[in-house]
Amino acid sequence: MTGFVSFFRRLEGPQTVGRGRAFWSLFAVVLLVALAYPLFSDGYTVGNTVYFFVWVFIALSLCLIWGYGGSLSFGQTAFFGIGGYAYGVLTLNFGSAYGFTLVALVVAVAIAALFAVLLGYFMFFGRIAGVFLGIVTLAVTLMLERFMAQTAGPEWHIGSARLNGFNGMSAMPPLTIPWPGEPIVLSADIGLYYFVLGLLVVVYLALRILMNSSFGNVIVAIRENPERAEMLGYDIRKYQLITFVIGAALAGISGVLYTVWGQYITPSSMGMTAAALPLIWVAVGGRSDLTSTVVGTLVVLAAFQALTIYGSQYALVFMGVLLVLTVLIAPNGLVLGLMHWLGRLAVRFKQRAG
């Protein structure tokens, strides 16, 4: 019982912002609003919200690797694409009977994580760090994107799944959950909304526990001073590799859920633009905190989509300007800076009231 309580106490700690009754009360209110949201909205809007939630996983992966680990990675969209394509190949070959899509989801994420093990091993144990790590991951991402874009011919197939080159793969079956009588189909509406929301809450809480554990403290120590952490006896390469693989798995989840949501995946999901956008979301939110990353990603995504609809030619320009302003005004993140300011304001209010 003591270990169980200690485990959940790690939801709060020095590596995450937000603690105490006020924070968790606000968290519960937001969660209740999110649970009730489909009851007061139309199907299109609910499906669009699922699209927003899907991208939060890749933002969290970058927050973990870059914000906490200190390793700037442009490879998250590579893992995103690997997860999405792996899910497509598996389900187009084996279908969705008996809830196989859930198995395909797990296997696809595992394939993305395995690729990260191979890539991360050569990078971290090869002592690649700093800007060179970003260059290597970007090169891998662009190579995968270029390779998949040229697989248009009929000879490019895995079983019955055609890769289709730049047009991508499509017509993948939706997620299904085995159920007596008739399976539950999670298409891009309320069913998928609750599934993705539940998975997002579980991942967010699990990452809070992880980052406030001894593992998370070591990762932050490596980010701050890798030489000192190594002198204290920690194998920093092992910790960096584990963090990289966890981040890849999260990006793979994002890719699989994106494929489930739209029932398609294209090489452009691994392109230069796709690789740069998560960096902006995380930088604006605050790369060194999970909550700031979630909030910042959702806000920036909503703004980007609105600009794409009403002024598509200015959307990417706006994102670039937003990144520059963030670096100049609030290098630790706009949302994180706002949260710290609100925290100081609350402390002052309590002091005056006392």
Second form
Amino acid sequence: MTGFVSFFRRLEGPQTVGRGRAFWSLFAVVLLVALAYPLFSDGYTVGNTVYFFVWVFIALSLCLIWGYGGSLSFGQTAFFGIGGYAYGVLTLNFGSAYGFTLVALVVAVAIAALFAVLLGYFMFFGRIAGVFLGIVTLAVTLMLERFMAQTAGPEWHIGSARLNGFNGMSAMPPLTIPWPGEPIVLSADIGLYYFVLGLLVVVYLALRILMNSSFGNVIVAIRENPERAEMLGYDIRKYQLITFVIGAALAGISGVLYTVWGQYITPSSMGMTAAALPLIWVAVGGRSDLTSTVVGTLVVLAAFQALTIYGSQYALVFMGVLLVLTVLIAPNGLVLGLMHWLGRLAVRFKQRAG
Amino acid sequence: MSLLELRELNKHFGGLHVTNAVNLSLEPGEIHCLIGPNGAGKSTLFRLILGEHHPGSGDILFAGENITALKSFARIHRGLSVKFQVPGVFKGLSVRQNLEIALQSRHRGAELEAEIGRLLTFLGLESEQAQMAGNLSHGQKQWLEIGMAISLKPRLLLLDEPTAGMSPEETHMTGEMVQRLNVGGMTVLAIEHDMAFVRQVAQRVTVLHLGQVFAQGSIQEIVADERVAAIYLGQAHA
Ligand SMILES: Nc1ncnc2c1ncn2[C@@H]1O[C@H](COP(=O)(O)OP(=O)(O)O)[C@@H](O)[C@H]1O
Ligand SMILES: [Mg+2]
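Please give the corresponding structure for the form predicted together with the partner chain, as opposed to the form predicted alone shown earlier.
To see the whole picture, the full complex is given below, headed by that same chain.
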């Protein structure tokens, strides 16, 4: 029982902004709005919101590896692509009966994680760190993109799934939950919305608990001073590897959900632009906190899309300006800066009231 | 049996012979000071003992076990602990969290909280516990790192210039703390420039010069040694 309580007490702690009744009330309100919103909206808009949610997982993976762990990885899109392609290959071969799409989701994420075990072992136990880690991960990402781009010929297939080069794979089945009578097909609007929202809430809360645990303490300690962390007896390579693998799994979830959502995946999802965009969302939001990462990613994505209506060149310029503003005004992230400011305001308000 | 034994230890940095056939034995329970001019290779010797550097040749034995090939964290598990020359605290984390990270693998829950509280009191950092460690004064950072190092309850504590940046009073307090830990059974190897500190705590002194053990003995013997005075004590140390 005490173990149970102390487990959930980790929802709050030094590694996550937001605590106490005010924060969790706000959390509950936001969640209720998110739950009720599809009832007052149309399928297209809901589907579009799902698209935004899909990207939050890869943003969280960067938050974990870069924001908390201090290792800048350009490789998250590689795991995104591996997850997406793996889901496609699995479901195009085995179909969607008996809940197999859910199995495919799990297996695809596991494949992305397994790939991260191999790459991460090579990097961390080979003592590759800092800017070299960025270079290696970027090289792996671009290599995967190039490789997938040249798989247009009919000889490139896994089972009955053609890889299709630059055109990418398409027509994979949507997520399907087996149900007595009729299986529930999560089409890319309301059904998928609740599934992804549920997953997002679980992942967000689980990461809060993880980062405020003794494991999270070691992760931020390695970011602050790896030598000191090792001299306290921590096998830092092991901790870095585990963080990298968890991050890869999160990026893999994004990849699978993206593939599920649009029923296609192309090599450009692992390209240079795809690798850079999540870095911008996370930097602008505030990479060292889970909440600012989630909020920042959703806000920037929505703004980007709104601007794209007037032409995508404006949207890209906007992203650039946003990044420059962040670096100049709030190097730790605009949303995080705002959250800290609100926090200080609340404290002052409480002091005056009390 | 010696607690720590260095046998014919050698280390080169390029053409620089920084550790030159060093032999050194520490007896369990002693306070041993390592002195020598800047650049003598003292900090490098610590890094060899800790596994941050690997010797070109020679062996390191701890409590009879050859640890020359062990990774750093594994040496810490054997009972080594260190305070570095440049304070290595976690600057972006609170003082309290710094201590929690040091203590969490040994204590949990309420016991962990109590242990953190005790250490904060011991270090005189209670009122700074919510501060970022990076905002502490240099002396306070030294104390915090010493606190983190001793919280591991090591058998051998390595201190690299523990009193740098401290006032004479603080230096004296640090000396008393080292003696108290020693009474509790901890063996201490300290690099120190401050001769007042060395006089206060050292039971034996080793002088390192150009990577070699130059002299060894009690503090009285070392102070009386004219050869040592010539290379070290005579100079205003840089
Ligand atoms: N990582 C390194 N690479 C090259 N030279 C080094 C390195 N570390 C120390 N040195 C050199 O080794 C010598 C001894 O340094 P150090 O052990 O720090 O001396 P001390 O602690 O006695 O002042 C110095 O000349 C220093 O410049
Ligand atoms: Mg030194």
